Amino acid sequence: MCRRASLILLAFAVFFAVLAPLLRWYAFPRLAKVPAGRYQTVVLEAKDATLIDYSTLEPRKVSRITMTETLKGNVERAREVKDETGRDVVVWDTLTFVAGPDGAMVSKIPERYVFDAHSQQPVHAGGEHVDGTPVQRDGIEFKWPFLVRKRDYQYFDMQTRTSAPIHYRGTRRFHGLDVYYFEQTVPWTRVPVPQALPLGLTPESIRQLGLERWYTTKRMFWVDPTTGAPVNGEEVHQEEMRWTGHPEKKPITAFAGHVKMRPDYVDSTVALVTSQRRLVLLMTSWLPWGFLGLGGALFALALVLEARSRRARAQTADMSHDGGKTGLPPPAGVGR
């Protein structure tokens, strides 16, 4: 009986044993992945902001500037593109969709970004573009690869539809998660005019009062390391109209902020992110340390079982050999 369970614990203790490294090294990297059908909206704020007024072309002071930005999975081009390249990918269309004061329109920018699922690396199958200009990209947008590193990353930007590094700044403290912060800043550079803008305004009619947008960034992103996700994130964002070929002409501030995410957008992307967090810990960590573990307390309980029964087999043989006595003293008047 005791041999039999210790065969099935050995057994078992086996299956944990390898079922721990098979979970870490061979399920983790499959079965994680960005969900394609994922639609998620964040709510950007600039109080205090520098706005360009188009009616006179002059900067205004305004209260706030509001910027919403929505993210939606599109899972029937992420099978297309599936079935075209082999590869799990995802694809997001965005909208960044910046409000004055008022709610009105101060210019929305549709992007479509393709990218692999598990690696977060950009995939050029067609379609991706900024403004319905075909980009190609070569960082990260938006979301860092699961597993962060303390390196720096290629981050895409969208202004100037170029890829940069964002520098690994330091690990920080941010409502009670360890996370990852980075930075990149974006020098003054000559960056294409929003198709939408209000008025009715067009890239070509900005182009004909002979202004061109300039914009310089300081972009900021406090990064969850398990997940991968931005748990908060913030601009110091400058734009400007520039006169075309008149350096001496003063520049228009079309745009001047400290962009920050909404505080209550803050509280339900850390809401998010910590339950994210703890299916990417179950299968990175708790559940292949667990199973080890397991696998060796079922292997030593394996090993203690088969001793006894080697024992327990081994005093069976003995009885066997010497004729069946049990080591008592003989009865008295026996054998004398």
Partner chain sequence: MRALVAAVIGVAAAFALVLTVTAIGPPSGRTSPKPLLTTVPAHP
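What we label the rigid core is the largest C-alpha set whose atoms superpose within 1.5 Å from one form to the other. Residue numbers count along the first chain shown, from 1. Note that this is a predicted model, so its numbers are computed, not measured. What changes on going to the form predicted on its own:
Superposed on the core, the two forms barely differ at L22: its CA moves less than 2 Å between the two forms.
Other form of same protein, the form predicted on its own, not the form predicted in complex with its partner chain:
The text that comes after this line covers the one chain and nothing more.
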């Protein structure tokens, strides 16, 4: 009976020992994916900022500039790209809407971003654009890959339409989470004028005024290393309108401010990431190590039962070899 039980336990031990790496290295890459139909809105603010008044072409101090980033998963296009490439992809249609203190539009820039659902690497399947201009991204944007490493990553900047390293600057504590802090500085660069501007202005009318747009920023992200999702983001953002061919003329500050996520959106993002990171940890750490430990325990128990079974068989064999004698002296009078 013990031998049969030990064999069953050994079979389960092998099963769980094999299941542990399969869950981590086979199931996780196939199950941990960004949902294709995700919808999310994040609001950022720059208080006591500087903003251009396009009616006078003069900078003015304002109490607040609001930047609303809306992200919507394009499920139909993602399905089409999967049929074309055979890869699970996510297609995000995003809109960055900048508004002044009165809520009036300052600019709005749409984007389309196509990337691998698990690795977050860009997939060049056509349709990628920033403000209607076709692009081919190199590196990540919006989200880091699952299980972030302590290293630099290539990060795509929508203003310059180029990628550059975003640097890992250490581990920090943020709202109860241990997060990785990343930082990137984009030097002053000439960038395109947004297609949508107030007062019916267009990039062409800005060019006819003899102006061109320049931009620099210091970008900061606090990233959950398990899910790769930023739980907070900030930018020290500056834009100027410079006079074409007249470096002696003073540039016009178009936008200057420290852009931060609004506190209520930070709280909701942290809550969402906290729930998602449990699922990732379940597949990458908790269950694999748990199954490995359970397999080891079952293997040890199988060995114990096998040892007991062998001792019992040995005792039975000894009794059979002695012919059933007890070793006691014969009763008195026997043989007389």
